[in-house]
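First, one chain by itself in structure tokens, the form predicted on its own.
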Amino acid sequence: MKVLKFGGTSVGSSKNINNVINILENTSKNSAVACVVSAVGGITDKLLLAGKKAQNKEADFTDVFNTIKQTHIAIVNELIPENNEAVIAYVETQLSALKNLLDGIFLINELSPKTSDKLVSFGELLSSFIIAETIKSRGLSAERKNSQELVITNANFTKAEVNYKITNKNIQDYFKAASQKITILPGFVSKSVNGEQTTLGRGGSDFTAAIIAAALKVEQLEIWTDVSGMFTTNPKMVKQAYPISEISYQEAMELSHFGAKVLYPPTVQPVLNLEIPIHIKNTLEPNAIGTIISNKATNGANPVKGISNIGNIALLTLEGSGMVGIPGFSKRLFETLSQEKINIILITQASSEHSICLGIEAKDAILAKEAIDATFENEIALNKIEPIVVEEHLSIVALVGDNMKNHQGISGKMFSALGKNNINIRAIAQGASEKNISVVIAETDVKKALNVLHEQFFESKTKQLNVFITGVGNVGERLVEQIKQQRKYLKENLKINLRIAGLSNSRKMIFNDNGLDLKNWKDQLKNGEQASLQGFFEKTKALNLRNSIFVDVTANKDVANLYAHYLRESIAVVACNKIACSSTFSNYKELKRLSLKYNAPFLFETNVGAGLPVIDTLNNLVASGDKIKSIQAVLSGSLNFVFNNFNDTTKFYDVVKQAAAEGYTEPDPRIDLSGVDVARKILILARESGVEMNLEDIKNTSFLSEAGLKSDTVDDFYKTLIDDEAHYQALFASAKAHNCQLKYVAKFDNGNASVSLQEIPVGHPFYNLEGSDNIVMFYTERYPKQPMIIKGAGAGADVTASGLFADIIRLANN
């Protein structure tokens, strides 16, 4: 005898039904069957509905009642379609006495449990009979058995409890008898020993088939839902959960105890003392290998079997210096609930017995703090505890495994991972088997806190970052290629996942949670939503990604002055954007105690020398406890290029606008040939080697003839270099005359700054810097002499991209 059972979703259509009939006329070639079925998908909702809203008066009762009819009729027109008479007409029969039911609710404004249960048994009884008949309609061996004739139990209506010594024996004599080969049983549906109808309460299906296997000591109990076995956590949530093979009762109770919908925890109970394993298995993927729960032990590598949640939950703290050493006020708290009949989710009690935090059902939460300040009114009145504080829009996750007692550090690793990503634990709850680690956080993190979890417990150490870039301009747009170009070899090679999940330039924004596609991101792009900075911001923290990165690949102070608050929200802040860390030092400072207080690296590699290590080498310096004495360079690949490309045969204007067009300067080159963009740089390196300094501390020495400084458009800028050509001729000849190169230098020497074009001699490490190259020079304590160069190119869309997309990787190891 093999026992089968089938949830809503399995028998929800004509479709899913055949299913079904397909599985059992398999099943049934080889042993005879026992097939437990729920009511039709949603409609013990729809029952439900209808009985409150007949209760209220409400007169479209009718309305839900009719939907009921037509799904039932329309099945059996679809199963059944000729000669069906008799199948309707039952069927119809049924709809009368529900259609009775419901307009007796309607008459007297009354829906007690007993009517109740009458109520929503017409689902599964309907469906058993219409699935029976179906059966029976193509040939094979089939008959319906009311289960209300079989299970027996009290009289508590709406979860009735079963007397198992009459159901045991009621169950063994009839399948004594029986000879079909299938045998179709509503779920959920039974009868009290006055011979009331009762029901078996929620997840009641599963139950009746857990009670049948036991009674008739089965090998297996298989259970056929809608997905392929209990998964690691919940899919809908995180698309990288997959089907745990093997699991205990053990761990299957805690898991459904905790949010898994794919099994109700009492249906264990039949089946636990008799070792009956349970089959997990999919309806519509029958040949998916599902979950198989047993009492076999299941040692693998890891400890941790899944990860589940409950929302909706409410957290009530009871707290008072006059609790503490007084005996009494955990029986009294209980029993308030109790007497009340809400039930306790979670607890948990600090040492001191100040306090003791308990999670209950957010629905029962207004109810809870009545009845808890009435039953401490006296201790409140005399502020010996305080009145129950009530904190709600709360969620509990939990890790579940058998063997995370073995482990040391589970729990480590789990507040660890969630803290990383600023999500706030409020209540952890962890008993001394240790099978069980639950914390209550804001339902506003649950989907990141899932994600965050499954990633370190059960994915290949492969660590998923979720990029959001504003404005992709010529960096940008190299950066996403090179990001697009890339994201499979980072996958296979270096275990990241890296996926850009928002894009904005300054007028229009798109996201995706799951990652944009960006073989077509440009024309996403033109048809996103209107941009702004706060927006992109906002929608940046709504959708609360774990490992979130913003990217400024801008030039602008507003978007700087955003970096604050991305910081506060634990999201990393890359930057090519200078303004920020050459803004005041306080705000620099501020910025950096927000990265480490929050956990948000804030790493901005690219303000000096594009995609070379100069900042990272210089960190790297100060860390392993060298001193910077002074430093030396040319910092900017744009007057690099200006001046390597200008001599006595070409136009400074011309170089200048070709520089431009090449990409090297800012779209104002005024920031790059006034020395403000280079004055910004060795501040920047001087307040990373440990100096307090702003930027008007810095000489800044201008080679611009004066109506350059004093343009005030970038046109009329232009139109300066043409008219002031012979200034910057008599530049050039200067340091020809000298047998020098002109560089535009930065120093950075004893506590002191500056920035000036210098004639470089032949013989100095300037000399030959060609192109758009930069180089640095760090004399320190171990570098006293021959200074550590860095030197490479310090310009340039391509450079300035890799710079940015090694500071998003270099996160992946925080």
Ligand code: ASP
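For clarity, every value in this text was computed on a predicted model and none was experimentally measured. Residue numbers count along the first chain shown, from 1. Basically, rigid core = biggest C-alpha set you can superpose within 1.5 Å across the two forms. What changes on going to the form predicted in complex with aspartic acid:
In this overlay on the rigid core, residue 508 has a C-alpha that sits less than 2 Å away from its partner position between the two forms. Once both forms are fitted on their rigid core, the CA atom of residue 275 lies less than 2 Å apart between the two forms. Once the cores line up, the CA of residue 673 ends up 2 angstroms or more apart between the two forms.
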Given for the second form:
Amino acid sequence: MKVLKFGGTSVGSSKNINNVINILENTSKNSAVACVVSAVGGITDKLLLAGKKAQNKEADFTDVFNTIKQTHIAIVNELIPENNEAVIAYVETQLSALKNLLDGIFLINELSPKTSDKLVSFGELLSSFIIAETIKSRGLSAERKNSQELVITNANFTKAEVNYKITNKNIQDYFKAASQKITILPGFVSKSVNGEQTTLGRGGSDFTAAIIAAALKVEQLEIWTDVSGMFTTNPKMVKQAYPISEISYQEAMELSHFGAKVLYPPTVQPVLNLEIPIHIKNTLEPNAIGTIISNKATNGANPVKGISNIGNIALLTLEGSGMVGIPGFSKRLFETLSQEKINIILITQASSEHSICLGIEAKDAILAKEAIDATFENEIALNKIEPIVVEEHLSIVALVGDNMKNHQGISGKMFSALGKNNINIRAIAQGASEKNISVVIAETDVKKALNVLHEQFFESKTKQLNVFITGVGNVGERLVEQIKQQRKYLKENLKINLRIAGLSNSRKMIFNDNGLDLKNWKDQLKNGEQASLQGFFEKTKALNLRNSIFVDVTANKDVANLYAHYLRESIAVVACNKIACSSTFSNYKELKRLSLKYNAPFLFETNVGAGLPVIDTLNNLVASGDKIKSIQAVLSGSLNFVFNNFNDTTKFYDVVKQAAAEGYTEPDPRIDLSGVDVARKILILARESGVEMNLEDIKNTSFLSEAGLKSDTVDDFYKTLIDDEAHYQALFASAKAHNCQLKYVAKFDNGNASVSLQEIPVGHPFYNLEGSDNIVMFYTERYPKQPMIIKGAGAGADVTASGLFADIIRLANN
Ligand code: ADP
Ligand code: ASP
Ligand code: MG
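What about the form predicted in complex with aspartic acid, after the form predicted on its own?
Below: every chain and molecule of the assembly, starting with the one above.
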């Protein structure tokens, strides 16, 4: 004898029922089959909905009834297209009994647990009848047996307890006498010893099948559902989840108890002692191997077997100094809850015994609070304990694995992975058996938590980064294109799954929590929603994706002002915008502090030398214990371009105009020519070397003419360049006379910084600097005479974008 159970989706349509019948036909070739079926998918919920509506005197309960009716009639007509009158007639009698019951509920506006059981039983009674008749109509040897005549329970309606003695005998007697090859039985439904209709609890068809398998001592129980086994975590929440091929009874029980709906928790009980393995299979993909639950499951390298979650949890906290001395305190607490039939899902108690925390279903919270407050009325009045505190909108997330007890540091890893992603843990429970570590977190964090933990324990090899880019001008556009081009390489070679989840320019913004399709991102952006800086932040925060990175590719002060907001949400910030790091020292320090506190890196390599690894190198020197003595650098691509092209055959005005035209200067060229931009860069290097400094502390000796310095507008400024050509030619002539080149040099020495135009002699490393190149020389304790030199293109969209890209990839190792 074989026992198979098919769930709601498996019998949810005529097409799926045909799959079921194929499976049954194959299985019954070499063995008799007992087949337990659920109600047609979604019908139990609809029955309850109709019942609730009728109870509330909502006349449209009849609409719900009509859909239930149509669903069943349509399935019969599809499965048995001809000569189906008798079947339809029986189904209609059942449906009219159902309608009478609903009318009754409407009339008395009451839906007791007892009536509710009567109501939901129609689902399985109908599906099992239709399936059995279909099989018979195809000439196979089949009968329907009503499990209500076999499975006998107490009168605990909606979740009755089985009387195994009577039930086992019923099942054994029935199957001993049965001669058909295939027996179809409704799951979930049962009767009390007194003959009242009862049910085994939501999801209970699995349990029915296990009861039959155990009574008949079969070799294996097959649970056929809509996924290919028990997954590492709920596949509807985590795309990367995958089926577990073998798992122990304990682990399966723990996972299902903590929310893995694929198996109804009590299902394991009846088969456990008899060591009957449970095989979970997919009706929609019968060839997938599925999951075997047994006590022979081997433990692979990973001590964590799965992750599950339960929603709608409330946390009750009872606190007070008086708790310590009160004898029998816990006993009274648990007795109170037990009297109210409130199920406790999780308990944690501080070792000081000053507080105790209980996780229960949210629906029981009010009742629990009233009951406990009443029990401890006296102690509360005497201020020995506080009135109970209830927190709602919580969920439990649990790691499960038999072998976790033999491994250290799993809970540490769990908490740090959650912490890094700004997921606040409200309570922690670890069973003494150490098969389970559970945390209570906000409901809104569940999807992120499952993904974070799945990545941590099951995909350690790939890391997902979710990038949100603001500013897709020249540099931003290059960055998007580079990411698009490299995604595949990063995944295959560096195990980084890099996704752009949000994009914005000053007008529009777009988001996709699965990562934007970059094929036609420009068109998508054109049709995006109205952009705003605050809106972009709010949306990024609301998506709540793990390893989120905000990338600022603007030069906008208001964007820089939002970094603190991002960091506080544990969203990393990568910026080529220099404004934040060259603002006041206190602001710079605050951002660094937030970055540390919220474990959200703040990277700005492109603030100095575009894509050249200047800041990263400096950070590595400092981190490894070196001390920066002095820095000398040419840091302005634009000024370098200007002085490389200016001589006695060109005009200063023309050269500056050309630099502007080629995009080497800021729109306002004074920012470059006044030395402010270079001053900002050396300021950032000084600060990264560990020195407290502000922009005013940097000595800036300008080479501009008096009139140039005083000019009010960009146009006025350009005019002074024409008028003061002689002033600039004099600078060139002096350098030429000394056989030198003009370079705009930034220095940091002994805690002092300066920027100025300098005459550089032949042989100096700066002398031959070409085009818009940059150069930085670090003199340190370890590099006292021969400096460490970084040199190369220091401006341009492509190199700046690749500098941003490098910062993003650095985050993968965080
Ligand atoms: P059936 O109607 O066949 O009994 P259920 O809906 O009760 O099916 O259970 C299967 C569903 O359980 C899956 O579709 C999936 O959404 C959910 N589920 C939750 N956690 C897990 C898990 N760890 N592995 C597989 N499925 C899970
Ligand atoms: N039909 C019942 C439910 O939806 C039982 C089951 O499908 O297992 O809960
Ligand atoms: Mg189920």
